[in-house]
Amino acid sequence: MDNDYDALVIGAGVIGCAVARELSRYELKVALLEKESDVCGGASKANSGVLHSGIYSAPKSQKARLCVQGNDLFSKFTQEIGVELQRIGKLVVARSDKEIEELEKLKKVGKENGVLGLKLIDVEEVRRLEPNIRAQCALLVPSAGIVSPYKLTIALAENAWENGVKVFLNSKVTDVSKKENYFDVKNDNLTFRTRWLINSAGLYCDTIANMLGIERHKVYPCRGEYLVLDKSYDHLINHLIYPPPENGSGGLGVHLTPTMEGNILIGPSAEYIDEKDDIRTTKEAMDKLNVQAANFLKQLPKDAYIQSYAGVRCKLIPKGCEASGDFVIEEDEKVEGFINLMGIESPGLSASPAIAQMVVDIIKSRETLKPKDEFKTRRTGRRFGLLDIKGKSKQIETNPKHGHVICRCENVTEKEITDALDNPLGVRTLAGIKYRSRATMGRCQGGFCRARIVQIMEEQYKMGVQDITFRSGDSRLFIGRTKDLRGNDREES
């Protein structure tokens, strides 16, 4: 049957789409199924981006080995995907002896966990390498760095797919059965079989363990708020600059995370919500993370604002338990073939490369895994708007449609609009472009370029105005036209 797979992924954020990279090294035939209309559609496109080192989780649980596994591997985890890393480092920062009594915890808590270059450096110090940060010491974390998240999880996907795997977009799953050796998984369209069932379908991943009666975990979701700076205050810090984290809070406290394309992030914030897809801003949450921010950072201007957005994490701990829970990963005990992964949280973006050789430890365990004879990587060149003059024009001379740029803040050319839209996945809607090619991501927020684009998948890609959608059926731009493209008026609107 063509819908019968050896391994099906639920779910394609980083970490299922890390797992199915990971099985596509095999002489396996894969699935990835995702509910929304692209990849990284959930929690990882709203992740900060941090590769975490390893400093906060308790010793001996998963979400310590891990993450440490995973830090370790990033460097040629991004260079096998043609994506970026920067490891720019870690200052946690004090700011009464109170504080600088948890930096101790915390640093004691990173050696016990393997983390390598802990220091805890005076006032002195933290002046010279962050001028604009209030602190009495900090610890350095050196290993940690930042990558895009968004980035990230499309490479992977992509890379999988070329790799063989069959990825199926907005594939809700509405029902999984367990038969004598294998699996039935439906959508609303589709029946698929499988030997093994891997659920990476983050805060939905209580549902589809329900669906085989597994009900040992609930997801308690925690929405986390962040306020965008524009990118000519990039300059405001050097480091990723965290607080000490508080018990209890849902999260390790407002911090301040350099991004890869210049501007900075502040928060997230902490809140338990009732919904999993509540995932609006708040002015009350937008007023507490100015507030909060502002506390270790000496310049903060009001006019630096360009955006807000929020994501939602999926925790298995209640709101008030002073316990941070672990990561679930594992081989059902009592349905066999099924691997559930839950309550993958901070730090699973940096435990990724090494939560997906796990998932593939555990199908190791069972039979016996070929690997490909050729496993294909990828190589993709740095943005048009980061080349030097140099490169731009060796770009031009290689593409004409180099020197049509369509987004003026973030710099993007024609050639990475179509680029982008050309996707293996065959995504094409707005936001599918914005997250490969960051346009519409600059300080006007698509005011000048969203048309432009519109035009371009109009004009060819032969798309309807009317079929032209954000992210998905139901966030349609427009309804049609109210004149053709002579200026007539038509008579339909």
Given for the second form:
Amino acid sequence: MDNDYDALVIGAGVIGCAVARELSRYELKVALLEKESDVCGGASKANSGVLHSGIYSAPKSQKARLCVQGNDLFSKFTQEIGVELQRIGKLVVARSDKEIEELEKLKKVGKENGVLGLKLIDVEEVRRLEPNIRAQCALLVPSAGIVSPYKLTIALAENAWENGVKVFLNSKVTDVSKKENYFDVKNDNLTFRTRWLINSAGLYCDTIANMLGIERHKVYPCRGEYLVLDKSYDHLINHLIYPPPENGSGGLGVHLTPTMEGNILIGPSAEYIDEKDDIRTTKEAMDKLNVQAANFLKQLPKDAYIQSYAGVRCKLIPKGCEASGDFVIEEDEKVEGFINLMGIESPGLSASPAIAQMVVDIIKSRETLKPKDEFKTRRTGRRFGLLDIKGKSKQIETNPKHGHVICRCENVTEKEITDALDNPLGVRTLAGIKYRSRATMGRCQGGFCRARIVQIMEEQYKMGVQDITFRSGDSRLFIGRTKDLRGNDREES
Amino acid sequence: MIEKKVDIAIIGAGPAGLAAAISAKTEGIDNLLIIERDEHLGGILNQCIHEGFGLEIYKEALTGPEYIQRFIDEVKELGIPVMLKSMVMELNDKRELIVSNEEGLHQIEAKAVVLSMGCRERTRGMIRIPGDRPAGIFKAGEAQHFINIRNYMIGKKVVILGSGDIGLIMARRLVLEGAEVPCVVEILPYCSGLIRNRVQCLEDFGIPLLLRHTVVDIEGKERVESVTIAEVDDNWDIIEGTERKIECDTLLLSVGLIPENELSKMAKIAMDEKTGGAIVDENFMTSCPGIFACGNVLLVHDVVDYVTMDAYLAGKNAALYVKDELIKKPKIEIKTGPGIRFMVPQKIALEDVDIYMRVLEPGFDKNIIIMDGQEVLKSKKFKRVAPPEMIKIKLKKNEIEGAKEITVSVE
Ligand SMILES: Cc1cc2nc3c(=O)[nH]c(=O)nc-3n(C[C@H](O)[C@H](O)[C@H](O)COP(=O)(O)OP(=O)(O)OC[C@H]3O[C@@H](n4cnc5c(N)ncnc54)[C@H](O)[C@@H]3O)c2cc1C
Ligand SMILES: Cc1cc2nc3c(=O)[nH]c(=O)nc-3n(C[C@H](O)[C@H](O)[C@H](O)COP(=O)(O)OP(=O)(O)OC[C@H]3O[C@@H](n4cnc5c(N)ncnc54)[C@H](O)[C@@H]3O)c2cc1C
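Right, the form predicted on its own is done; let's see the coordinates for the form predicted in complex with its partner chain.
Up next: the whole complex, starting with the chain shown before.
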């Protein structure tokens, strides 16, 4: 049967994509189902993009173990899919005596978890490393780093596809039932059959588990908002700058995160919310973030934000609980073949390679997996805008369309836009282009290039006015052609 | 890498760049080059299909394309070389440029450079409007491009935030295209566009202008479904209880323009925080010898005629600089005093010179006062002043003779 699979993964966030890709190393028929119009529509696109080291989680927890393992695996993991990782290191800074005690505790926990290279540094050293930061002393965490979470997730999905995984977008799982030795998985119009079923539906992991009668865990969504600073302020910090975590606050505290593209992120806030999809940003949180950033930075630039966004944490512990809760990663004891991944909140991104291996190991403990003869890896260089003069010159030689810059703030070229439109998953949305090429993500937020991109979609890809959407089908940019509203309709091309 | 040497490189082919090129050519410079990243000459005027351009220079109300076509034709007649679809990526203080186009990367050495890159629009992120992030939020200039150049209709019911000129012009355009504009929302206590635009674009079409109001929330998962507006107090804080939801499918932002000075900053040119452009002298030369600036990259102009006039001078002076005929004279600083938002130039020689400024607040029967220390050099009376309107004052050599540091204020 066509829709018969060895393994089916629900949810194409970083976890689902990493799992699907890990499975694609073996002679298995694998499907990846995602409800949104593109992969990476959930928490994986809206987080800090920090590769954590493993200093926060309680010793012996899954979080601690998988984070430390994940951190170890991350260099190879990102190299294999051509995504850049920078281990810029983290400073957890103390601004009071009480916070200094917290640093000692973190160091102890980190050591116990097996994090290497932790070092307490004094005020002089902090000043040398971070002249713009207020602190009495700091804990230096050299193994921490930064990665673009959406680039990573998209590359994992596309590489999984290149290795034979079938990716189904706009494919929301509405029902799952356990048959004798397989599952029937339904979306709106198809039924899939699979021997192994992996639940990596993020915030909706409880919904999926409930479909199989598993009701042990409930998700408590907790929103985190961010502000994005203009890249001209990239010199303000050199490391990740964190406060010591506050127990029961829902997050690790508002921190400053450099990104590969030069925009510093300020956030996240932490607010328990009622609706899982409520990724609004709020005035209250933005004002607070601004104040909290000023607590770190000796000088906070004014009017320098280019964007705000929010992601939602998938917590298994309700508001007010001191405990932080652990990842659930197991083959369900009652439902054989159902691998349940629940509560994959921070440090889920960092742990993703280790979680993917763990899932494969669960399957391996039950059957022999045969590695494929050939497993494809990817090599993608830096994007045009980040190359030096020589690199840029060479790239234009390979294809003249690299010489035509479309997004002027971020120097994204026509070739990069069409490459994004030619993605193997067949995604043709403005958001898809944005996350793949970076066009529209700079300081003018598409003020000029969005129109040029639409022109390319129209002229080179023959997309009609109704097909030009931001994300899914209902997020249309246009209502039609001019004059349509006045009744004298003209022919739609 | 393709190498090239030119006398004058002009970055940007909007009204500023074209006028600068024409005047430099007329001044006898042949080895010129206009570099433009778009496919066409003309800059932003190509999309400004309403009329009202050229009232000062031609005493005619032309449309943007009609106005700019005169310059495009002249550039062609004069045989001025143009590079289109070519983006200046880098500029340094030695006047070396890196340009990218489909032929490859070009390294261009210029004896003089004219900066005429125009401006970009402020965004939602910059003014931190909270809420959902659906489709249906456009910058006004972006919408103008979509509608006028590409013929895409952006929405049926459009709330406009900001009463700048582009916002006002777009309000009328949208109504003419059959859309509904329930209101234009402005945080300031006055309209920030020109009076003529307020009358012709809003009042004539019965579109309400809500002053001291702003958008405080945007709702809609896929496409905008509504926005919430509220009244603000003098500190721009929301007055509780005044929030009200307006159903609409589109929000247009017309919340200000920012001169595009990334290249100027790369070349380490001294900038003026108030204008957002370079600090220039009466010749439009920046702190970097041989680099000139004009048009909206220097300061945001209200009407294009002034852009053209500045640019003629900038182009001419760039030509004189190349010919080593630009006479070096001692300069004094000229500063903004109370009531003045910004002013250009910021440095002048004690010769006849035009200065341009904008006031901070609207007012009636005001004097613009030019002082040297405590001494009043000149005072000019205006029946009415308003922030949207650029004020131009001619200073005569004899009026400013011997001055040490000039301050301009409004009283
Ligand atoms: C504010 C914030 C900051 C964070 N910062 C960090 C950090 O710096 N470092 C770090 O390591 N971790 C961080 N995390 C955690 C990390 O982002 C998550 O652990 C990780 O992204 C989880 O990935 P996921 O694939 O499980 O979930 P998601 O990315 O949410 O993916 C789940 C996917 O499942 C899909 N789905 C749901 N229901 C269905 C259905 N019925 N049918 C089909 N598809 C479905 C969703 O559409 C979604 O695409 C942060 C998280 C948040 C919220
Ligand atoms: C979006 C928008 C809408 C407007 N609408 C109106 C209106 O409706 N009515 C009105 O009266 N005024 C309007 N204005 C203002 C008015 O048109 C300006 O006063 C005038 O266009 C400024 O001319 P300029 O030559 O300085 O800039 P522009 O006309 O913007 O020209 C600058 C040119 O430089 C090019 N350029 C910039 N950087 C580079 C680079 N690195 N390499 C190569 N080329 C480069 C740009 O592509 C552009 O073509 C608008 C301005 C904007 C930004």
